[in-house]
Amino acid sequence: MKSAWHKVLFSFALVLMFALAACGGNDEEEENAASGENESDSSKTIEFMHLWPEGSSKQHHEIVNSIIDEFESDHPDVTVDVEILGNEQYKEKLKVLSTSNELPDVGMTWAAGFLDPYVGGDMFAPLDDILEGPLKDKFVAGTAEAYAVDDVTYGLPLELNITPLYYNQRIFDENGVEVPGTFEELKEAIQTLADNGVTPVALGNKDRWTGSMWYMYLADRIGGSKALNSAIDRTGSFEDPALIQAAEEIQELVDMDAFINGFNGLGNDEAKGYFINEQAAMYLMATWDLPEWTTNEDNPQEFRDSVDYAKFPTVEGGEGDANSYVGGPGVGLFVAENSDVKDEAKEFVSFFVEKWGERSVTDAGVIPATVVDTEGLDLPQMYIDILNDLNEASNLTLYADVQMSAGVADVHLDSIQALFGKAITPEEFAKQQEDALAAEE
């Protein structure tokens, strides 16, 4: 009897022990959940917004995806959540998000004036720690500096661009047109093409910055490399006769039917489509489009073989030279100051910049902002030629709207569109920009 009772007590003790252990386990799990120590809560998400949709920027898009895949593989506890918008939609959304300080953890930015409102609002995080750490001495001289405000770096550039005049050699040959070296020769080529019923230039000026590049080159070729920069930084003026003459030349081109019909209502991607479909002979655009003419197999090989480029022509009696370019660093990456995953975001940006520099060259023929050893690389000839041109550049003028504050840039771009549409005179064009700049002094 006593032995049986002992067995009952022993069995009860075992049940109680297991019950207490189970309760203890639940308490521990609850404590871990409360402190964020369980596996699901240790994972982090980086929100990344970029402007390279698959449709219009296929190779850029594919490189981005491959970099993200590799980063996530190396960082199993980090997920990169991507949102993709076209150029103009991207800028608008970034502006909207900034009003409530809800920027993505990582996004794309431009240099100089574009940075100012975001830096002034403490929305972009300083990135000098990355420049002095894993990316030290990785950038082409002068590129990262364009993303600095008061000697603090708030963006890291991905691309370095110059803006050639692309042309279709087959269309030139069929119409007896020579590659222009001077502005007068360019106008002769435009006149011949227009007389033959061929659209001379594809221009999508709905986006406005596209027309600004034409104006900038004429300002440079007529007034020299400092004329436009001086007008913007207030050591000079948009009412400089050289800058007014540049505006006059724009309207003369319009009168000659140089640009595709309806150019002020066409977006840049639409205009590029006319050039790709060989419905226009020339197209002025930065080297971020090099893949279209070299490696993008969606475009027919016959078309790609027909495309070549020229430096923007010189103007007789002008101060500028053919080795002076409109261009500069392209887009760069920022990290949001109020990001909840700032350390991971910075690590992602550092990783992205380095991998982009390696892959953009071979996979897309894009000129990166980081130093690239081209020896032994199998690059398209056009890419090599442009790299050589870049090495010989006498000047690189940063895009006007990028140099300006957001408010002044809007005035400039609206004025450009009005100038091309002949809604204002060259003198009114100059005054509108002077008034906008003066209002900020």
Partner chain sequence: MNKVMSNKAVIALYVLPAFILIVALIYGPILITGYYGLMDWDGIGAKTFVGLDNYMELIKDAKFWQSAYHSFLLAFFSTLSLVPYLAISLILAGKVKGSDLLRKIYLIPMLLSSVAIAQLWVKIYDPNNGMLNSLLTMVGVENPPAWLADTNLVLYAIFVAILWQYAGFYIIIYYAALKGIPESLVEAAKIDGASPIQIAYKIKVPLISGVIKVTVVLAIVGSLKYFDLIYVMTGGGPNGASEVIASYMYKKAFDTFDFGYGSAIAFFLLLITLIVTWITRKLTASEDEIQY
Given for the second form:
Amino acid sequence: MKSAWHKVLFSFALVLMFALAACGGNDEEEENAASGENESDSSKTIEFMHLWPEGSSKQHHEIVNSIIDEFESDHPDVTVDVEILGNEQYKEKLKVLSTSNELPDVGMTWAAGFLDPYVGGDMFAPLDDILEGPLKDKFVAGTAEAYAVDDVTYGLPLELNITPLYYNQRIFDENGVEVPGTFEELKEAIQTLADNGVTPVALGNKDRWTGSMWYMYLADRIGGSKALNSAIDRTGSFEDPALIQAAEEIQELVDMDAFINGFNGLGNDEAKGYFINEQAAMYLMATWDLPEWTTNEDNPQEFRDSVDYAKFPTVEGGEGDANSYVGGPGVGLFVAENSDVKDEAKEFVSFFVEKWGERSVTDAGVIPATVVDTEGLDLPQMYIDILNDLNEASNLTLYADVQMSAGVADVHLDSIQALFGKAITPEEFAKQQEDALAAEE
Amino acid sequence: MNKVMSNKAVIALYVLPAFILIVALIYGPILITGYYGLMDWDGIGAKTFVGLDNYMELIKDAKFWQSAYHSFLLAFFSTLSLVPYLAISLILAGKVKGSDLLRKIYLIPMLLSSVAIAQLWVKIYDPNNGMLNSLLTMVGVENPPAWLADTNLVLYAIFVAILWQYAGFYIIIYYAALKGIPESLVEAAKIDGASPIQIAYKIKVPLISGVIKVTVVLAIVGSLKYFDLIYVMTGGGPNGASEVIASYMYKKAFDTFDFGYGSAIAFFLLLITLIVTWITRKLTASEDEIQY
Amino acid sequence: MAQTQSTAGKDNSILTKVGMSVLYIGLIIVAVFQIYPLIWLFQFSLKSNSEVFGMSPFALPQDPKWENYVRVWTDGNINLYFFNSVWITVVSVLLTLLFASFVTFAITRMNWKLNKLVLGLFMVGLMVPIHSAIIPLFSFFLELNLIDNPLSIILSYTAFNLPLTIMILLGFYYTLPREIEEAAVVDGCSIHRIFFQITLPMTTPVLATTAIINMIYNWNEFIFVNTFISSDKFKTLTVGIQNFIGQYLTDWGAIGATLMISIIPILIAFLILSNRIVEGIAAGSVKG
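Since the structure above is the form predicted on its own, I would like to see how the form predicted in complex with its partner chain looks, so please show that one next.
Everything in the complex follows now, all chains and molecules, and the chain you saw is the first one.
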């Protein structure tokens, strides 16, 4: 026993010393490396943080790597250092880095409400020179604007999503349901499906922004494309009758059992699972899910063949039209204001956006925020249709939770969940958000 | 004796490394957090000193008090759950055939990371395809509840998962404590004709009372700052029905860019925990710790 | 067992037998509940997303996707992460146990005025949630130039696990007989010898227990790693999971496979350490 413990202790001491020595060594090396960097101007490093890991987003990841390779071979004196994180961890780390003013030279940001505090804290560099220069007129109208604060643009978008209503043709056929063109028809379809014991709509409202999409569309179709926007930008009010009526319609849908049982406790991933397994007939989701219905081999072929999409139905007597969409740019690139390689970083961003736009839709199924010429592209039919719809779009309303500041967005999302759960009335729903918006003015 | 055991240099040598670590890495940060709590700060831009405004707001914040109530409930149930865990440990530490294997099996869930446990319980509670509701439907229950969507049930549904997650943690501590009881004491009682239950209740439990008190504190403190499963499984919802202090704090600090307020919640949480722990220690204090 | 039955058998052997059977049935049911998650996780790791979300969670994967494991191994830097996880966990656990034992020994065995106060300070450390310390900690390590250095994680793990470890050790130290140590003092033993050769061996069971708990915490931790480490060469296994969480699409099967791979070493370590718990104080005190 005694000698055994001696051995354990001895080896423990060794490990400890080794560890400390090893770490100490690292320190010195790093310092040397750092000072070396400063001394020679010949080689520069751009730190780039993104959220497309190889495991979950293989195609994205590969495009990024090949763009970086291309950029590095064009600029032999520049190396791009990449750090990759998952979605949630990315947001958390960005936050921590910004508190110490340690943002990477180039990284990804979301539009409007997410971007505002970073701009307010002078963390992001203005990118108007790129927008006016090499990338002039390259973006779909309204996308880069979502990254502007007081007419200065701080981010260049990489994606553009709109939100179609996906449905399962096979389930529709089996139940004798037609693709709804109006809200009345949608309600009839829901009634028929519910009567036949089929779940009409898959909705994962634990995530809250999912329910927000339904509400936003109804607000748009009833009150027109300006109703919600003017409530948020304070030229109007959230207690607009159209916005209250939209909330009433939501609760009517809930009463009709339109949404899957237990939707307020289901995440979006689970809700999508119901749709993919043909346990629900409809699913309102953005175009980022297009690969799921077209190219993703994990999902059964029969299922993918039976999925189609429709524009969100119009409400009779309402002011909105079918070509008005809820959607918006997803992530965009920013350049850190305090970057010591700002010029190179801007050049990289400009290069990246352009190359990404050329390849993202064909290689990764991501609709870029830059204009895509569909001619001659080898794409699934659903992509072609969506891209054509985009060209005909009359309006694009940015997702409410992205438009709003983070604090108000949280109130909005909580109210959505409460509205769907019938914990509050449509009037209370409107009032809560009106109060939150007014408090921020 | 006293001289050897009062050597100041040795005491310093033994205590200082750990002490410096926790002062630098725990006390430093939490005091800085307390300082941030006096600021209006989004975590990015300039800080504005607002004095106790955040705390004033906190005291009036109904959502905060709701989440605090949930945290206290969790602390209460966690403490209660120690009784069955102690019972299981008593059985396992007794001379039951196969107890060695059983003990190892019982501790397996403890090895799983929160990611895995959250996924498992989400699958258990899924309202339509889930394990629990499949079983309930099979035995003839109509319309089984949608556990995580029902504002009346969601908190308790998650509590079950949390208590289960920590079962192994307490069982292993109790088990080790029970194994430390000298065999001679138990043998003596047996010769006196005590039944196994009497031995457990009259001898074993009092002997490990020090450890039990520690676990009570651990359960309460752990519950008050609990975060993991709740954040992953419900995000505090629906409608705040499963929000706890730590998840509310996280939301404020990291999701809604209200870093000053989030820090105030964090610091307030520390104060609450301190007070509750102090009360617990007073309530469980006995003449002195059992010594041989 | 034999003893229990022989003593109890005198009173009421049938009742005892029935009681024992009920007890066993109960124990086995609990055991099934406890081991099922592992089986479930294994099935989960062989599924595709549509199976994970669509089918009954009891269902076996229809077409086991072993390629999930292949992907996990090739697409992620899993082998490197694996190595990092192991050495970072081992170093942190050893540091924590040593420091915690030092402190507990000094508090319970040595005589000084401030011991209660210092103990209280350690206990308060237990109450700080990680998320409320993470941002100040980041700036602290940044000042020390320790960001993206494994030392930052090791020190954080040690510091944040110390209070818990001390608390658990404390409960045991209080119940531990002091006679042997007192005798050693009388024999003129130095304090370090007492600590290393008597106290530490006597506390093997609790050290094994806290080692298990620490090991599990460190092995599964990801907030510190995420925040303090940016180079791939220092990341640990939990980060490997993130590799499969996408912007809009998460590959759950691959996450299952990563979790399954990462549980194996800790399961083995657990089984080994868990045996040390049983090697009770008796052995230590007789031979120490």
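Positions refer to the first chain, counted from 1. What you are looking at is a predicted structure, and each value in this text was computed from that prediction instead of being measured. Rigid core: the largest C-alpha set superposing within 1.5 Å between the two forms.
- Core-superposed comparison between the two forms: the CA of D410 stays below a 2 Å shift.
- Comparing the forms between the two forms on their rigid core, the Cα displacement of G224 stays under 2 Å.
- Remark: with the core as the superposition reference, the CA shift of S360 between the two forms reaches 2 Å or more.
- With the core fitted, the CA of D122 sits 3.6 Å away from its counterpart between the two forms.
- Look at S56: with the core superposed, its C-alpha moves 6.8 Å between the two forms.
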